[in-house]
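In the form predicted on its own, a lone chain appears below as structure tokens.
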Amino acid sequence: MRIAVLSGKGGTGKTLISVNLAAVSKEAIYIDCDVEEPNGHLFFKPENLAAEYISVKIPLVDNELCNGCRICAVFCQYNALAYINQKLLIFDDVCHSCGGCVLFCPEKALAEKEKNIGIVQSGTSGLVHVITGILDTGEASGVPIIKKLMQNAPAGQEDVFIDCPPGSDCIVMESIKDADYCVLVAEPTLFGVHNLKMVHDLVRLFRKPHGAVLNKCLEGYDPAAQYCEDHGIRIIGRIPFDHDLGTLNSNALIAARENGKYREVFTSLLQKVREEVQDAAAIDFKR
């Protein structure tokens, strides 16, 4: 059962539900695919850690072969290229490795060399085994260090849980391509809302099954329960606003390992998640 949590920006909970969520799991996978600043590792603060260099190529240029056709400069829709006086210049830190001016070049003056960009760290907090993606500071993309983490999570017994990046964009379009059941973290504010239709957008052109937890619910008129409503969203979870759930997880510590209150919050929020994947799959088997 692989479960993606994920949010329209940071802040929301999305971390905090992931963690929980693979904490209460008996036995869990727990990939952190948000590589510009995790901190799931800081949670669970795992043991035997492993790191694995990712690396990608960019090109390379033979300048006594390149004519100045200025083909590949072309091509290169992230600008990374740029012929000046009478030199090919390749800028690195915009090149997404797309390896199209490599095909493209007439010349045969351009080669790819290997770059890294990050790493994958991997180890273990209890039954969880935490994978974390670290992309290096200034790097354009971290679909590939996301690619790999998705590798290193191979379908199983166990239950992997998908703590997303914020937003929309393709890396968290990567993120989610494999899974089977989508949690989208909600706000109970307006701006909640604007976040909570950019992810529900997104799950809905993937076509993946979803279903709302929301996040700091206080008593009254919660907008985000009536985009819910409005929309069809099943809701899952309701988290309420709690000031000693906060400073557990300001403090980094994991709810569900330090109060048995808590434990019985995700342990039942966990239920209704593989609840909704069975359902899921019955309505998927029936087509």
Given for the second form:
Amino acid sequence: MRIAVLSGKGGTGKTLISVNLAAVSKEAIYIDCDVEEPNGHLFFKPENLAAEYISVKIPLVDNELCNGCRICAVFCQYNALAYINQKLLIFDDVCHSCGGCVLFCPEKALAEKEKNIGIVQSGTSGLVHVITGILDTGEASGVPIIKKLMQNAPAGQEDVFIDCPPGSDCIVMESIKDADYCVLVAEPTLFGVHNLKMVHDLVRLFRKPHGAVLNKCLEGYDPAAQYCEDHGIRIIGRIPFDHDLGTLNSNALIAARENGKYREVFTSLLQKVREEVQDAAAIDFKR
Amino acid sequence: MKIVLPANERSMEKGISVSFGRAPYFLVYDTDTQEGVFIENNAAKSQGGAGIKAAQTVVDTGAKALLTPRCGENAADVLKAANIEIYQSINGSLENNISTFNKGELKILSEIHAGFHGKGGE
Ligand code: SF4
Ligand code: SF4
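Requested next: the structure of the form predicted in complex with its partner chain (the form predicted on its own having been shown above).
Now the complete complex, all chains and molecules, led by this one.
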């Protein structure tokens, strides 16, 4: 089964939950899609690392052939091209590699060249296969890296846990596209509710079966729980606000590997997720 | 010589726009004839790279200077390639800025801010 773990912003416990679920699963693949700030590997400290460069194609101009018609610059919706002083300027950092300019240049003055935008790193940590996408700073889009990450984890018998980027834009959509189930992580604050709404709208749009895990739970009124109740989101787990858990986590230790109590917490959460996935599959089958 | 200023409204008495790439209009002013025309900034609503497109517009006017409160890296590169000087504007109306510029009291913009990687776009 493929489980995507999402939240509207970073720092809500998205990594905590995906890392620990992977750690209590028998054999698992953990994929870090938070390519601008991947930190799952800090917990897993994977060994036998291998890295692969990911590149995109960006245009390269032949000034001899270019006649300054500007068809390319007008076409480019990202405004990555400008024609100044009889020369085409290409801004790599805003180019989204759509290839359109190359196609439309009537003088065939544009060719494509490869540019590295980051790496996909893989390694092992116990029985967990850890795959991390890392986008170079300043690059326009991490989507090509996500695509590569997804290819590296073909659908199979193993459990796959996808630690999604924060937010709800196209890079997140790419990360949840093939997921069987989405876990929405929320904090019990009003701001947490706002973030929960963002990802909830997204998973509904993609018609993904989903449930919420409430992190840092305290006694008393919880606006995130209220939101779930009001919108029919099933709460599949609650992670208590707990000093020891916080300490383990801030020391980049995997709580479920260090402490029996948390092992229990995440094992039962994983069990719950499995049941949910089976239910969702059964409903799908009946349709 | 021609100079360009980002404008919120088509009025010389109104303030200069806080953003260059996202300004709704540009005032193209000729300091010799003392005449100005307002043109639309068709980059204002772009998803990304607004600064690049806006700078292209400025270059195409044939201006020699841009007066602006701020300017992004990519836009500055475009302007530099066209030998356009970027001056730091002052708070106040377009008119004020032009008279201060004419007196030679505007400084060259020293701080060019890093881009937003296509997500913002000054
Ligand atoms: S479309 Fe081709 S010929 Fe026209 S400006 Fe672009 S590169 Fe030059
Ligand atoms: S490849 Fe697409 S995004 Fe990049 S410069 Fe060409 S048209 Fe613009």
